[in-house]
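First, one chain by itself: the form predicted on its own, in structure tokens.
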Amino acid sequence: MDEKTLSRYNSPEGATDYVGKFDRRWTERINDWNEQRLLRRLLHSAGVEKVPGVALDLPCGCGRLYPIVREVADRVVEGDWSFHMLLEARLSASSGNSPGPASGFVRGTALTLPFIDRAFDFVLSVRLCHHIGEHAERIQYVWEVMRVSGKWLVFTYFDQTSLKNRLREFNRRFNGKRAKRTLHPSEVAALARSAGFDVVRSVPMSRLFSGHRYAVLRRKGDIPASAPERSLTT
């Protein structure tokens, strides 16, 4: 991620202007009800019910998809870059609206995080991907958030055969709009398939109006349930 998108997420006013802006357009909380509703109905499909271990959020924003991650697992540690996200995240999960508090609070690169192989059982990565500038970095990326998770991993990117980036990159031509930070579905599965995974469900979040792409990946094999007293740091 570039640094001046990096520096403002992590200030005080990028934080608050994130989290207002589900606020103040209605286009927003549109997007964010359908969102939450894809991912509730995508979990469902796909079979992922309670998890014994701890689930990761990460990047966590301001807790916006808590919620559900707290659905699936009773612990939950939301990890974000941002000083500022993860004190608007502790304080959404304190609130009286809130399923209860999180297990842990950590910040953390996506691109080294700071957990030890498997250290979760089910992993929620949302909207991370598209903001990584480098092919290689968003690859490292993938890597990453499958090295730590035991059995369930749930993470967007940017489809490269979708219809948006299709459009954009035909009209690149004439506007000469930078390219999308994206990936082929099919690089997806086989970065999958090395790393021991299947992809169980691979959706689009809208087919005309968004680019971005769930993909619910399971690992192969009977994993053991996380450990209450095992470290999940490195």
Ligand SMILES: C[S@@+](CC[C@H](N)C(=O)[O-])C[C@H]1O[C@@H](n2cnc3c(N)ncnc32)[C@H](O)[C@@H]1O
The other form holds:
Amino acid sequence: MDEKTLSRYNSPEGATDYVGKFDRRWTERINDWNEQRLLRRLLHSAGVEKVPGVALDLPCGCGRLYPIVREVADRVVEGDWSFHMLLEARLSASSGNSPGPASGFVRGTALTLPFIDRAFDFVLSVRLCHHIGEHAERIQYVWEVMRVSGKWLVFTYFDQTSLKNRLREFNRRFNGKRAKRTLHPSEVAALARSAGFDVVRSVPMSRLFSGHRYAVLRRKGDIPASAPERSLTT
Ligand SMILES: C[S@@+](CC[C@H](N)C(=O)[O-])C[C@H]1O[C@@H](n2cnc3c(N)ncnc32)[C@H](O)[C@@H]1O
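For comparison with the form predicted on its own, kindly provide the form predicted in complex with this ligand.
Below is the whole assembly, all chains and molecules, this chain first.
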């Protein structure tokens, strides 16, 4: 993530701003509503039901998707690099509308997650990949979220093949804007294969209006349920 965006997220103003982002404009409210509906449908259609172990929501931001993660797991760890986002997530998880408190809040970077291999039965990682500037770091990020998942991983990335990216690439010839930080779906499929996952769902957030793609990965083979007493951290 570029320094400017990261420091914005990692500031009280940036975190407060992100809390209000999905309420301020009707377009953002619709986007948020659509995204949450898409995520619930994806989980349902992929067969992601209640998992016995712990789930990780990272980056959790202000906890926007925490209620959905709680539908999948009773124990959820909220993680982010920004202390201020974590504070907002904690406030939101203890509010009256929350499905209940989170099991923990962890400050850590998605590029080197402070958890043991397969610590979680379910990992959700939304809207981070497209902020990571270097391609090699985007790959490292995908490896990390796969590494800590024992069963399910749901994450988003900016799709190189999306209409939005193609238009951006075309327009870049004239406006000089930077390239989007993308991954190719075939690259994600190859990464998943080599880490022992199947890509069971891969859907665009919106074919016309967004370049983001949701991928649902499931680890192959028999997965032992996480032991509740086991320490998750490295
Ligand atoms: C666009 S927000 C997404 C938050 C949440 N997943 C959502 O969809 O509402 C991006 C989040 O990534 C966090 N972040 C940035 N770089 C990170 C990193 N290297 N590791 C973990 N979190 C990071 C930011 O602090 C911010 O909360």
